[in-house]
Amino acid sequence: MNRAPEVTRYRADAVLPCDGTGQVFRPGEVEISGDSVTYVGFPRDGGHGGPHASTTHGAAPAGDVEEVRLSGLLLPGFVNVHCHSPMSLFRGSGENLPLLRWLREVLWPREARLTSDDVFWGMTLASAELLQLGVTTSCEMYFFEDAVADAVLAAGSRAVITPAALSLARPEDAAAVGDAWWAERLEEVSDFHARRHGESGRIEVGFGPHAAYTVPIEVLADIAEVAQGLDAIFHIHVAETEGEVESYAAEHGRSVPEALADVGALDGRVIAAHSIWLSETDIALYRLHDVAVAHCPQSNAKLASGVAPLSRLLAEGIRVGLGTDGPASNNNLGLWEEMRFAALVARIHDRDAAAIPAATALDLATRGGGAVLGRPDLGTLAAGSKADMVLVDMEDPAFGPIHEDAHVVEHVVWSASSRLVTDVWVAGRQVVAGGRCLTVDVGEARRQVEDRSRRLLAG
């Protein structure tokens, strides 16, 4: 009998490990074992030619080696800190509504009438499309999420589920809810993180509440506790809309951040989605309390929310990374176009062509959302971190021409697009081949999402 090799070694045309140096590896090799990276630099044969013959992350590798050979550049998976992928299943409802009147006369509405098989379906076809886009975590909020988690592991991706906390029956009426429901919603996310927390080594488990105007601060806070003994992410909508921002002040006196603060629901790892409409106090007590931010530039355009101040937050050294929000107000769930999306409206926003260079925007989908997720073994190829990996044409007209090493993350980020993806790893195994998922019956997903949404759509 064969047994499978101990490493297997990915020689490709280039390397990018997005590690925060900049360096490119031309040519370059990636060895995983297990679900893990442990080495990432030019080919141990030294036969590349370049001046950096030393450079080298991570031990020689002992047992058998399988040699792969690739063409094109291989980086990290992109990491997708704010999503509610689900929503596939809503994709084009709604449309030239801003946010409040959407969620109220057409998002809610439909989601009050979701099955357990619904979400299941809608987040794999989500999955086989983050997935075949070069994204191979994302970081969801949504309901039902046993489906959820059931459709990531069928996938082979990965995430961080936050279940969401927002009662659909009443969702702005959040004081007339009653404590018990939100008492049982609280137990039954308690319950799921300790059911599947770490489950396959691909899923995490946070709590996901809604945002301050739809779930009372009193409840916020017995979440964030809750979240915090766990060490759990906590993951809310804050400071979306500048209406959200000044009606809740004008009510409580203080902004959502300040709100949050006051009860201690900021002291954990907290993701704050969004973050527009931010005061000065506000982005203080960001950064004071280590609070990182999942910045959505095309679905804030999309609904006319505005723009958040990408440049201010990361010179705080607030941290920072991508979401695209849900298909149905973006609608895709990719992270090229918004990389390249959110630098251009920075450069806009702060009207200065140099804010956002290729190589931070390439950070914000990676390494970035790494960090914003407080995971350091993601959205980077190094030593020690997860065997998440794209390959990339470089063939393509558009990917050239390359002088040095800087043109290849310029090209990745300003010339090539989701188009270019050919082939995806997660946790060492492969769920893309030549722009193919190769773990979701994509078709039949497909036929799945249409006659549900029709049901949705008809009531």
The other form holds:
2 protein chains.
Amino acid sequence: MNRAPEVTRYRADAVLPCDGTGQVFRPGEVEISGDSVTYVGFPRDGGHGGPHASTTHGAAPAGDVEEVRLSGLLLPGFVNVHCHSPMSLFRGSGENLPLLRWLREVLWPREARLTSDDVFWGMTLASAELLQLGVTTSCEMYFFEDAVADAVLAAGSRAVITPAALSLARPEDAAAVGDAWWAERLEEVSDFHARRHGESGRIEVGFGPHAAYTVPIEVLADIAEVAQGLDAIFHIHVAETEGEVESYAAEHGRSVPEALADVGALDGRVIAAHSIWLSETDIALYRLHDVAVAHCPQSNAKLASGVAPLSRLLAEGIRVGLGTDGPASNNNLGLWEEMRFAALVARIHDRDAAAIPAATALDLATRGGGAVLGRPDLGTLAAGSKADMVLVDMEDPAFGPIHEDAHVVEHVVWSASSRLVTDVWVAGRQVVAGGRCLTVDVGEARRQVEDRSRRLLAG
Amino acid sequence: MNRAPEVTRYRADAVLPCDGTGQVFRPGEVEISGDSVTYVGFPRDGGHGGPHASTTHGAAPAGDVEEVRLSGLLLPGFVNVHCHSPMSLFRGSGENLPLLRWLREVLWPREARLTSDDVFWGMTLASAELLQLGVTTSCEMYFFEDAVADAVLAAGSRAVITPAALSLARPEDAAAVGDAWWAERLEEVSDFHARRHGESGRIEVGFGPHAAYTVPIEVLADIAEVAQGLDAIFHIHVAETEGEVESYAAEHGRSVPEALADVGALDGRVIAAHSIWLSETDIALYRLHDVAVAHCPQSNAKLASGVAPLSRLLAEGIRVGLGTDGPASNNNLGLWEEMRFAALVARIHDRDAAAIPAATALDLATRGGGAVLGRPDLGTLAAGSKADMVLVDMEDPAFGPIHEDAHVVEHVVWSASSRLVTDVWVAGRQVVAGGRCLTVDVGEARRQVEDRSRRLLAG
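Alternate state requested, the form predicted together with another copy of the chain (shown: the form predicted alone):
Below is the whole assembly, all chains and molecules, this chain first.
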């Protein structure tokens, strides 16, 4: 094998940096060194672009610059901020049920039977799906976190892994679980953080207490304290269904955000997934504590949970990214349909044809996701960002006409879809070519998931 | 070139006939003779399947049966029941405006400059898009109907063409247009029907009066009478915005469906596009007159027009199919996202996670579309139906696990998308292979649309 060149310059028909400036480079250049981006902009003359001499595409001696001509549009990889990706094992199970019945009757009893190997294969298959759909970072909340990390690393993907705290033996009888069980789980996750946070530069570790209706508030406070001590993400489901919000308020005399704020759990890097049924007080608390929202509009619609107030959250300056939720409640892990759906549903909800224009929708899927994770190096292409990129076919019949830069953004959001993803890179390494994942044996992963899910679903 | 065999038997990993039975054939066989399907079901033994001896795939002498093994899932081609496809010329123009401002300020002034060649190229590019997305039949309402028909025939696609009746010179001052203009237009469309209805077995001609706020009620009555005499479709926009409904009622003392019923215009084969803001009386009139609805949920959301009562219409036994509307208000012509969006938005609207299950959503995009057009030979695969088929990759990471037949339908609707369309046939002829349209020079069509739209948008 040839040694990889130290610097690679990709020249594409267009580059969308998604850096908040709205700029479009037509044509554009992205220069990569190692796992990071070193330049984004209009193509520079090869002769004076830097310390290295330009060479043609091909075997380049170390220290040289490799130039690669790409046909299409380069975007940053999408950032999916709320997933339970190993649930690819359960895709299609328990259709047409509302959230709590689906969890109680279908999911939780089966998840209680999971093994580490099941999760590895579920996450492996999901990683191929994520990458082929142009998602280069996912924020995962699940069990068997070592298996999740192993699968992500093997697939060449990037993840923030927030191991779930939830007792599958007694998911809704948290008080009966016992302090010792929670303490042991927190210890496990802290140990996982110590062992694997930062591994290969592609794994970040956080904490994933499931929800306030499944984890006691004192335990949430303990987890938050540990997370804050490690400057780690605290990732939790909040206000997903109206019933859950009402019953929590009836039992505890305050909302979940109020309860979390009261015990100091909103003081760190908090991601509140779903956040549909928020009161004015809740929104004020999100603003005050800079709580980020993982907006999951398709899952929220499919389970008939409701519509989160997207425009309102953005107007309040709250950080919002997009999550697909698990593949058993969406049922895929792609963000293209998610961003389009987020914008369209906001227009219905707001009764405003100008709500969530294309640039805002694209921002949610890219830079907004990076912001939710507190990672300005993700979801944008700029000097210093991670070299996570997606190449999109611009020659498709639906990707035109293009008379101004704004049309490129509009076509990405409204006309294109993941079918136009041809190539994907994570940390500078190509992981998808011609629409096919290079790093996962998809056939084997499909067979493993097929066999393992058959066992899990039986009985 | 070899002569095509008289009979072709396609054997696929699965066949979804979408015939209302819910049946899934795994594996399945579709037999085609000429432009029609002659058998759909489980694979038959080659030796006794019919009068012809089975041969291996390859050059087959006339009179023989060619057997073709396909990897994936065969579906009927999707039926898009409300399009203005040549508006591919205007994709991305006038974003973020509500319907009436968009029509008045952006579209109508530019459409007034269209030439027949513009429309030919707009429809040609759109045909490639439709076919690549798995849509084999579209119901078109536009101008320059001969150019639309020419493009459809050349692209190898299928269309119901309902030439628009709308004065682009004075679109909202219909009374001032003058009787002579309307009479001449009706004469033109009748002549078009006489010349081209049934051409090549792939063109059906109907009538497309734009709306009751742009065409006088007496003209609508005249058009309906002619359409009924020819047993032709009468395709009209109804109740798309709340403002339009209110102002029509204020001016005329009745709703548009009431006005149409009063003049006998609901007695024939009527397609009422959008139909968002319907009263109880309107719904009763639809039921009474068997009016079919072209449901356009994404266009309705993007323009913030509203949400049509899908579950209610279906419960009333009203025929409903899916339309994308024009590519300048959606902004693509595919039905995959449309069916998924229809189901998801219905679940929000109804607050019911069991609303519009996957099988119903798929039905809307296939058999439901055929029913809206009064064409039981479209949108299903059954003996006697047209040989319009789509092959879907089942090996994708998102297309599993599959433990029961229902999972196939669920994965089609919830997990798959047009990115998994590999091959498409219309009237037995293959028009897409490996995701690429075989019948249109997409590069040339893109260039033509780019140049022509630049001229149309200028000034």
